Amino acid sequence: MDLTWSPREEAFRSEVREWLARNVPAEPLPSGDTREGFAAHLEWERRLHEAHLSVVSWPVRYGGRDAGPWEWLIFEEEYHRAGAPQRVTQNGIFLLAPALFEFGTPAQQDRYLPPMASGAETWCQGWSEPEAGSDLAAIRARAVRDEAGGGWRLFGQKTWTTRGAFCTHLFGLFRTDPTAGRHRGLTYFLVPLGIDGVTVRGFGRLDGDEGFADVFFDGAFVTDDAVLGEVGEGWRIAMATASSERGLTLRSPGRFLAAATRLVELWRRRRGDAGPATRDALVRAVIAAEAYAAQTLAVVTRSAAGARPGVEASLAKVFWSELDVVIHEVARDLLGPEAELDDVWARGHQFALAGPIYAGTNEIQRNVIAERLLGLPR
């Protein structure tokens, strides 16, 4: 593996670093899980798009730069190093977009990708249901063929829909063949949330943010071009989306390298309060962040050679989610009684605790690793 950057890549890094230095807000934006904060983050996304930095790895025709995976890693590293705002468009650009590129028709790509890149349309993920959380194959929401209308009628409920209270569109699985097995008869739909028959009901979290939502479908009609891929092939497409969610697309190493750097800076300010156990935990966290970055380079190297992501996405998900918790626990120990008063670290800790749950619980991911990688019995 060649760990040196080419002159072109170094020039790209300089361009990104300089633009971020000029444009990152001096004060943090309000939480993107509030209505006010979501609007502020969308304005930031528009500025990124105008600079052709919102989706650097996409084709130029869709708002990108045709950048390769190495430039994408560079962008992510510089983005997090600069402390730039959270990407409230992430469900679209990091999760749905790879599936659109792989399974979408040219018409679907032309329709959905440009407004996704600009932030004009935002996407939430409609997978979890009241009786189907981590067990995605247990979903009950259904789509019924409407022969007269030439489309589908949607029924059921999705829950824990991140930023569903603010987004314009939802992608999700619906059961189109109730007689098929658990992983069969599922179809992947792209649904505008403003159509008749869709009710979005936001609800607050313990921290007061309101971005989560229940989404109810009562006969909402969508045309055939709302189907991504083939009817009945939803599970396969969903697993491709899940690989993006669990792997480096959603959580690039730049995020954890930046967090580890901030953690070291915190230790330098507070090391007089730190015992040897906290110091050792800090060292392990920094090493783990560097290890994740090195592992990602290996993944990208294989990907550039044509390899497809597989079970390593589950390995990565377990690793980065637990690393996030450790980093914030060390920060909490360094801050001591003041931890709850430091809004950045406190909110980061709250969010980190959700990491082992979202994108597929770590218990499920360990089962996947045991069965598919290690060959252990079920």
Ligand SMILES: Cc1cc2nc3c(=O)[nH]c(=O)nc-3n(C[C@H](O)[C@H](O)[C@H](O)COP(=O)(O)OP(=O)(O)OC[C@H]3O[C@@H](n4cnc5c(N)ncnc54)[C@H](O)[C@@H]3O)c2cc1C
Contents of the next structure:
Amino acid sequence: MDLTWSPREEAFRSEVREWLARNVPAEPLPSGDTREGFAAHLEWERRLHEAHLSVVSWPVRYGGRDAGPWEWLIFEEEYHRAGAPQRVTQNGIFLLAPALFEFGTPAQQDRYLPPMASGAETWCQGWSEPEAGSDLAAIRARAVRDEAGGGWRLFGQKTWTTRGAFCTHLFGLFRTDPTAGRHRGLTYFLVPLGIDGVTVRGFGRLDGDEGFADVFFDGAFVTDDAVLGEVGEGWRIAMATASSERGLTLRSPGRFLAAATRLVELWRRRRGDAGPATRDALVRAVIAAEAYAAQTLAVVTRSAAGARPGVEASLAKVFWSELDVVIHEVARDLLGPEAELDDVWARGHQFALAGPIYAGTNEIQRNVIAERLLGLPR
Amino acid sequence: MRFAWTEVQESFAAAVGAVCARECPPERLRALWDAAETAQPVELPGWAALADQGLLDALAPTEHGGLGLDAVDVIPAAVATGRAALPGPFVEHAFVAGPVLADRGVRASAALGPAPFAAHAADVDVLVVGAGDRLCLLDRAGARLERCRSVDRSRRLARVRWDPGAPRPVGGPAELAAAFDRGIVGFAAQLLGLAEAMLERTCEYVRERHQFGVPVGSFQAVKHKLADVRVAIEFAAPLVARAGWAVTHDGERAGVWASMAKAAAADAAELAARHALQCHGAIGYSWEHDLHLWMKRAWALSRAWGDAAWHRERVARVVLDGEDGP
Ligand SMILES: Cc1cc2nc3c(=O)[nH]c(=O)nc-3n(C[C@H](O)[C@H](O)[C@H](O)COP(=O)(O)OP(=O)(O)OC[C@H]3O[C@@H](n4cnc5c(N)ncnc54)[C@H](O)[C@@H]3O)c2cc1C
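Since the one above is the form predicted alone, can you give the form predicted together with this ligand too?
Up next: the whole complex, starting with the chain shown before.
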């Protein structure tokens, strides 16, 4: 155990901290789940990219810094501490990119990674369908071989697609072999949303922002190089990178440490109204945020030694999502009657409640923990 | 930055775990329960072998005949003692007294902070106590012990009082706080081990026990309870390790980290006990079944030296009220 940072890591931290102090917008940007807000966030992403801070852990040639996992963690901590804008590019850089690095051809990597890093192309995730939520392998959207065209024609519907109405591209699973087993006949496609045969319809989330979309495919044509990995390997690829979504990359501890700090500030302003129960609940949240940060150090130690994120990510998913709910419940108790106001805490509360649903519901995660980590029978 | 145990720390823990498994199986724990009422000092299963291994004096400086290890080094071994529900004042002796007691031939227990009781006070030679803001040693002969029965009868508990002048000061407020913090980190480690052991035994049981023609472990209501225990352990364990580092290196905020660890480990162990019993059904409620040996230790240690709410309040005074670190 050695919990000290190296001089190089400290220098990186100061650089990031100073850059953020100079550049983070003084006024919060409008919500990234609205059209204007999304554009404002892309402008922010462009500046991050110019400073080589949009994807620090990627290779330099794709716009990154070749930073190791510890520097990545430092970046995240500083980013959230500074209250910097939400990352509207996250589904691309955190969820698709790991799959591209592992399963993409060099040509695909060269084609897709640089514009992803700069925000010139933005990605949404096309997993869920009206009839396939938790039971993802039940998806019905199909890709049909078009031999004459030398590619595939896509049919069907994706839904709950986050920021689908504003993104330029979608990565998604489509059934390419209806005769194969449920998990077998699926293929991972990279699809531009602007092509013929694709219709995107944005719709409101709980907070009213147009952050969800339905995406309809009606014979849209894509060429063979739109397939990531092998045809029929989509499930395996999606699952190999699912841990990124459940664990660390999507929700780094910096986010919750910063939220806990804001909660403590709120408590200082409102303490006169807070009873002992709220005080205790607040300390629980602070401790849980520190626990998540400490557990992350263990996870990053293993990943720095070359381990892949595995099913343990389900433990983190349950923990961070429930922590986020608790943080916002405590905030509402502290706010008293003002908890009714549609402000940043109310927005945060609503989004926190989505945490136990997206990225695999917490019920599904508990099944995974019980069956895969505890060895209980299916 | 490296947040992991070393091979040496892990193999030390494995060796301690092996000794515990050999020397204190449930029968011997039960024998100790039967001796709860005897006033005579009892022999503690495993202690001689663990003394030979160096565990009992692991934190004592080498010039005093100890191994000169720090809390981080010994936490995995302490977890192993918890897994085995090792009886005896191991934490009090090794974590609390070890660094301050020069004489290696002496056995110690302790009662610090909000703890009114000392475990095994009648079985040791000396007690570590706080008198005012000073850390003191109190010879058993100079202590007035009032025997009490713990819910975990193996603990042979006593309320400790003394006449003015009996305790010998060995340190001031800083040493007193440090001794307390080492103690709660040690208990937190044992609580983790208890939680792990209860989870493992319960998983084994629900895989074997059939109802409605299937293992009860295939029922989601059972799975989700045990998954929650696994989550609680997963996120308490790093706090205990972090606290070990803090009491060894941080000085300043050591008390905050130590209290966070004790609170989280106590909550994890209480959750493990509750769900372990529920998932066992009536068999877990019987005196004959061994589950309660672990469960009652968890109930005892989660309350000893400050319960979770007490420790959270200690954290609150620093983190919320901005008081100087304990
Ligand atoms: C804010 C937000 C953003 C999202 N973004 C995206 C996106 O960008 N792309 C995308 O593809 N999807 C997205 N989703 C969809 C998300 O992946 C699904 O909501 C999720 O997989 C659950 O599916 P469902 O909503 O159909 O619920 P269902 O699967 O219908 O589940 C309903 C309830 O039943 C429970 N349940 C289901 N199966 C089991 C089981 N086996 N055991 C126990 N309980 C079970 C669930 O836990 C849940 O409580 C998003 C969702 C939200 C809330």
